[in-house]
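Just one chain follows, in the form predicted alone, and it is written as structure tokens.
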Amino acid sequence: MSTQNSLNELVNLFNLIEDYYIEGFHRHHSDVESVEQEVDPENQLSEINNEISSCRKCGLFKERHNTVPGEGVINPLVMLIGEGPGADEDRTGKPFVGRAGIYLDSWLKAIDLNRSENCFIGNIVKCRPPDNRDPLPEESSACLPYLQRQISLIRPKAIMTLGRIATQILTGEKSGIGALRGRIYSYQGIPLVPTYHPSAVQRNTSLRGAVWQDLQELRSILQDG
């Protein structure tokens, strides 16, 4: 083999190595960008919201004005979960914005929480049940996967369920909220604290003491975490 041929083969080899590293780097960089885009929680949350907005999985879509997917921050200290939107929520598309929502905000403030800074608020069902009735089992079952995906995505440090319906569905228990509260449960490995629904406490102010105990329990979990 001539010296010139050897040099040519050596040059070709270096060119191949250079091409490999350049193309490999760009391919790897592109793959990383693609993975980051796929796992970006904000994008995924928007995708869930879009799915909810066009959902027809149960009959609740027929009378809704707006879906109410929930809102808040990623990786919140606490996710608060009620049973379903009311009239004000159906009108605005936002969770807990009526009288009960204002009252809920006062609960959060009492333990140094704020819905715009360290909370995520949602419901079991994302459309308003007619006349604010309890969601039917088939309605809750149809909507629950959305909530489960939200919880898996935002990964709150703790969950607080508001009222009997949300608590029963997420704990699997059948007792009333009076019997269910006062204990700490686990959902997807996340501590879950049940309490009364703000609307119920507005109707029966004697429940305030129990709610305060539940809020203190929630704060203790957050501080220990």
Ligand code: URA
Contents of the next structure:
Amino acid sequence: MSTQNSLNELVNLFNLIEDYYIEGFHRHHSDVESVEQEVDPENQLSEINNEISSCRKCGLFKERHNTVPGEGVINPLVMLIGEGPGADEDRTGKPFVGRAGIYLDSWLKAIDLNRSENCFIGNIVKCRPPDNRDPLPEESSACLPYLQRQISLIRPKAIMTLGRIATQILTGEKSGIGALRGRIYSYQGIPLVPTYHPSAVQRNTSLRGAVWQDLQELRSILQDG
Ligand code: URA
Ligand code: SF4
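Same protein, different state: after the form predicted alone, show the form predicted together with the named molecule.
Full assembly next; the chain just shown is listed first.
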């Protein structure tokens, strides 16, 4: 009987020690993460850029001239997320600098946003798909961890996905962009507003009214505190 009691006590003691180690480890671990985030997100962002510049996690590395990690401010009002670099972006290493990018700037201006002051602009894949084809699912999933890390460092107030590819990937939905836009989603706890890709709207101007609605939706989220 008394042997059984001592055994029980011993088991309890072991459980206590185990709990202490597990909890202690978690507490310590998350402290380190949050301290790192507070201390220097800029440095961590450039560390991600470095990793991207030498990345070979998918076949898109073969034909790129430059990686396009994305750029903008930390803690922006909006993070805009496109599909992948085109020719101009591949040549310069900067996101949305071609025709679609100039058009995108006019959308931002319409709701008092500005890429150099309160936005961050990025893409699902950081290397140009040949002939501007859609990124393959394995290319998007290989590249997605970079975007996830960028979002958790940048912490935008809202996300706007541009086009079907970015919208499907970040919402996890399968429908086309016409069916997916028009409502608000959430990604990493951040409100996400999908809209058409600027290139699609340049080809088909009848989409402009919908984009206007989506921009108003975005603006009202930003004004909501
Ligand atoms: N289209 C995109 O999706 N991303 C860019 O960076 C440029 C054009
Ligand atoms: Fe790496 Fe992304 Fe470029 Fe593929 S697209 S090589 S995953 S950086």
